[in-house]
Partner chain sequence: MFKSLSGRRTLRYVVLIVLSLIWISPLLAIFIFSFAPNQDILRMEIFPTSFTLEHYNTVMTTTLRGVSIPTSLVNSTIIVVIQVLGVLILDIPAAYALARTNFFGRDIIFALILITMMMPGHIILMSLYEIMANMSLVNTLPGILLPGLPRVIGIFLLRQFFREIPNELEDAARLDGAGDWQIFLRIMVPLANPAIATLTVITVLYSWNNFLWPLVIINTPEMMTAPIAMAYLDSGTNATQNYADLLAAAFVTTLPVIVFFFAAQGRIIQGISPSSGIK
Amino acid sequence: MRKAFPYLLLAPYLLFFILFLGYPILRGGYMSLFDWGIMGPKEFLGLGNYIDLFSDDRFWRVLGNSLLFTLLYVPPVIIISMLLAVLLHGFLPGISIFRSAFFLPMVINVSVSAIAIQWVMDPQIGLLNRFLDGVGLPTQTWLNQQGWAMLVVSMVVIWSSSGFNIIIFLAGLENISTEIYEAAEVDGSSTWHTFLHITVPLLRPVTLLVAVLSMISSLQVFGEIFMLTGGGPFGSTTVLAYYLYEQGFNNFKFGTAAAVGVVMTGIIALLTFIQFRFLGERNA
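In the form predicted alone, the chain whose sequence appeared above, alone:
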């Protein structure tokens, strides 16, 4: 009975994992081998869906958009979250108000925040264009112009997800002994020098965790793109998750959509392995 007790404790998690993660992953891999329409499987294709996918120029453009979004999102969100966490870790008057303000986007629904951003970015009545017009700068069609659209979406996702990363960095800062900072202060270390040579190195394991989680979420981004740009303009913000949605729920090519999902899983696993392989060694 004693040997079985740990497995009994793990049973609820394993049950939900098998039902909601394990089975869908295996089912997706199975569907990707078929010409699967809205009425079910039509024909076994083997690797046909993957061959069609990799020979499709649009898939490579979509993959490029996903990698561009990852580049625009991951490094800034890590830097911004770390800096804000260091500021919020201090004991300043009214710091709880600032903490609540940065955590607030976490509890706002994606649809609500997207509608608010659309109002701000509206080319005719948006506050941002009114401000630019007021200071004599040219106004922009932020969400309908190639180049701007992906940048705006990445900034919105950074704003909405920074609160979660700040919590992780704050937990990491709590584990750094205050004696180290006191010793640095006695030695005459400046604030910037302390941050660069003490805080950043000691937060390296936490930074690795945030980098992996941010990279995974960047390759799975969907809600903001669906609500703000719908994959446009001219497909410039169509990323892998939105492409999967198009194939499955607009074109009803569930086999192709499943193949896109399998490819996404492979890319995420590969990039996660690379991050742990190289950044993890530095933390050892």
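Can I have the other form now, the form predicted in complex with its partner chain, not the form predicted alone?
All you get below is the one chain by itself.
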């Protein structure tokens, strides 16, 4: 009886784990080796889907778009979240109200935030163009223009994810002893000098954690792309996750989509491995 106890506890979870996570992962890998349509497997291709992907200019462009998004998203989100965390750290009457304001966007669904952004940037009824026109600057069709579209998407993702990262930075700031700041104050160090030479170096482990987590999530960005640009204009915002969705559910190339999923998994597993290996499971 005693021997059965752990297995009884674990069995229900394992059943669901195998059914909806373990088996689908293995089957995803299996599907990627076939010409697999909506009616099931047609032909075994071996690594054919992967060879097709990597010899297709369009897929290289998708990889490039994902990399571009990572570059437009990760460095700004680190800097913005760190600065906001410093601003929100420590006691100030009413500080919790401000914290709430910055944390709130992370629980707002992408469909709703996208509606707000589309409205503000709408070529006909958007307030942004009205404002730009008012001050004599050229108006834009923001989301329909290559170059602007990806930048707008990255701004929306920065907005919605900054709360998450601010919380991680705040936890890091809690761990810095106040004595260091008092000493700096006594030495007459300016706010800016203290920030650059004390806060930033001491936050290094937390910054690394935020960097890796942000890179991992940036490679999976989907909702904002789906809502704001649909991968366009001219494929310029078709990132990995969106390409997978398009191949699978618009073109019904399940095998190709599964192969894209495996490629994404490879890149993300590598980044996660780095996180565990160099930052530790418990990190910071």
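Positions refer to the first chain, counted from 1. Note that the structure is predicted; figures quoted are calculated from it, not measured. For the two forms, the rigid core is made up of the largest set of C-alpha atoms that agree within 1.5 Å on superposition.
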{"property": "Did R27 shift 2 Å or more between the two forms, C-alpha, core superposed", "result": "yes"}
{"property": "C-alpha positional change at L8 between the two forms - rigid core reference, Å", "result": "9.5"}
{"property": "Shift in Å of the T272 Cα between the two forms [rigid core superposition]", "result": "5.1"}
